[in-house]
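In the block that follows, a single chain appears as structure tokens, in the form predicted on its own.
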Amino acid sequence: MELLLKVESLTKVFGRGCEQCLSLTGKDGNRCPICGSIVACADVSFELHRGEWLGILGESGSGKSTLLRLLNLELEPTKGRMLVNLEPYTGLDLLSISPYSRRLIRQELFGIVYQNPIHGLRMEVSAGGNVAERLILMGERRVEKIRERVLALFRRLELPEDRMDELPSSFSGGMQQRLQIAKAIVNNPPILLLDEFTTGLDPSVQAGVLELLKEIMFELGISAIVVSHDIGVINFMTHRVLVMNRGRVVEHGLTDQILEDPQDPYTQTLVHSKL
């Protein structure tokens, strides 16, 4: 399979950070006894690789969301590396580069859809308007193809296309979910992040967000980071899966294998207590 993204060692510390905060955490908790600093990521590594789907799961507090942050490049981090292996980034390091830089290729190579749609959306602008505005971030500035790219989106995501002019705030979470889709993948990102994005959706809505993303994201060919609590998302989702418990990666393989034999204790507690 063809490589997409290599993380090497990547770390998010909050506070003023010592010699000794990755060393003391960890086993006990995240909180550094000598300087009080969080270890939120600690030498996070993997791959990821064109067309697969990789899930981040944890309970909260894990260090999950804060890994993702630094994936969408929102956070800077205390140390580590992400190499691109797309033209015309090839080889670059995005963490080596000015944040005006970051933001522009953030635009092109990734797109999110958080938990909460007021993350994801300007809710003081109209539903079509945040789709287009994407495109218009990307350089495209006919309004023809503006509007027909995002005509097809509302069709392939069972949006009302007679509700394309009023605002987010007036739709269903499911139906604002499906906007976030929309939104980040109308400019065909290689890569799409989400984060918690089911959460707090009606079972019955969850199932049919799932169901339409998966179609659409093997339709296009999109490769996907994964981050969840919801094991049965991870299930569905995902065909690798690193396991996070207090800013560490305990435990990573094929989903199917982690789910049906843990080998971590932690993995083994937090698979038994969902069945």
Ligand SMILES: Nc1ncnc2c1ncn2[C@@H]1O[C@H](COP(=O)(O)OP(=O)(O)OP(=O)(O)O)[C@@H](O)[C@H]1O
Given for the second form:
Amino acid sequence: MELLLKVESLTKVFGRGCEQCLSLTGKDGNRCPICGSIVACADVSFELHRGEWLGILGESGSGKSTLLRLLNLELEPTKGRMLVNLEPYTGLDLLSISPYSRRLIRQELFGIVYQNPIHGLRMEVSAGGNVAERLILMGERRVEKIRERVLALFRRLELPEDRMDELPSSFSGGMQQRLQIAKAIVNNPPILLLDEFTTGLDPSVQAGVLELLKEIMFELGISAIVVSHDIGVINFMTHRVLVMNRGRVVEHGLTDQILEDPQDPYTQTLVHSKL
Amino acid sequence: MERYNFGFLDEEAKREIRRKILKAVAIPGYQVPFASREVPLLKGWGTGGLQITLSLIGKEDILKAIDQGCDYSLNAMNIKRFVRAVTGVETTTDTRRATLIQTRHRIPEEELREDQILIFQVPYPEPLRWVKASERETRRMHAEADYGLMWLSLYEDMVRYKEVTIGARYPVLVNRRYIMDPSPIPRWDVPKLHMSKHLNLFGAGREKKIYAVPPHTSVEPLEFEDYPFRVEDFSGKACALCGSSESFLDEIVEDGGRRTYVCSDTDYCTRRRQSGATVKS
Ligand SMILES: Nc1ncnc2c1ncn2[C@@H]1O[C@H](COP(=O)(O)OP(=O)(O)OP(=O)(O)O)[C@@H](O)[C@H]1O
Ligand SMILES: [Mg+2]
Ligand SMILES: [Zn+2]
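The form predicted together with the ligand, contrasted with the form predicted on its own above:
Shown next: the complete complex, the earlier chain at its head.
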């Protein structure tokens, strides 16, 4: 498979940080005993290939969301590099560019779905408008074309067409997540970032959303990074997985192998407690 | 007023404002913060524009001041009287003779030249205030050109009303980079900013911002192709004084309820009448 994204030593320390932050955290916790800063991600490195679905598994507080927000270029990293193998950006460290270029590149390369729809949707803007935003930002200036595309996505995501111009706050939880997905893929970005996107949903709704999304991802041939603490979701949605604990990657490999035969003790407890 | 410096402001204040103007010209459409001074003017009446005028004006300049196109409004007269008193420069109503034109809410009908400067008084400089209340956020949005929310508000207007509901203060994209508030000029005047020959300077006194549209700079109203930007429609109407059907008209409702229209630009209207234009009957 062709390399798409390469992440090197991605690190995020919340707080003022000190020399010892990285060396004194990771074993017992993620708070530096010297300066009190939180090491949310430490030296995370991995590669993502074209069409690949990569899982990030870990319990609450292990740094999954922080990692995803770093990848989405919305958080300033403490350290690290991020390279894409896509023209015209090949060889460019996405973390070293100006906020202005970063926004342009982000909207072209990434679609993101958050656990909490409040983070992913503009609740004061109509559902259709939410989906339309990216298209407009990327230069589409024909209302007719915009609405055609939004309508097509509403159909594909089984959202009620006649509620396109209503506010998303009137939508059910499952509909809001499907709306976030529509918004994330409206301009066919190469990479989809999913952060616990079914966690807030009723179990009866979860399966349907997962099934539909998987189908769409397959159709699009999109690459994805799927964050979850739910082994079922990781098993269903990913080819490979990174296991995170206290901001570190403790194990990585093919999803089947890791879930069947975890090597790291932390992964073992995670897998066994959930099975 | 002899005890004042030429131009009322002290030289240091004028230099600081001129520096900010240079920066504004260098970054078209970007709002440059400046240290706004006290100038003796009625509140709410464009001390931002006046400070720009006072810091640029020289002995050779000829000043024109208009309020909504009118040279004779109390406010315009006050400005001219004040500047005359603190500088001794000549004032005029003739758009063609003026080197500096201070304006509130209009651009003269007559196309301005390279050697003229148009100075706008701006009540609210922030075009994104429609969609975001926080100054800190709007500053970030400009820095990143994060204009999605602004575009969405126009999109929602289209969806709901089939047109953009903004009248005056129509938002524009300057030099393909910054969204700018052109001050409360009518839509009619917005196209005059695009690739203009003259320099446009905008001053907001209360909000302490200066911004500029330099000559030959693109200024595009935010619009969708299938719902294009349109100026006010005066078709079938003409000025009751000079007969013009090519100028921005003010509506006058007479005692009997009859509506008539006259040019909002008084100098333009006067000159047309002097050159023999009449009302077609
Ligand atoms: N803005 C912030 N300021 C300070 N600390 C933060 C901030 N955001 C996250 N953290 C801390 O960083 C660590 C990692 O948090 P993160 O949200 O990335 O974990 P997570 O794996 O997504 O957890 P969850 O499964 O609960 O969503 C936690 O200790 C968290 O408290
Ligand atoms: Mg999280
Ligand atoms: Zn007239």
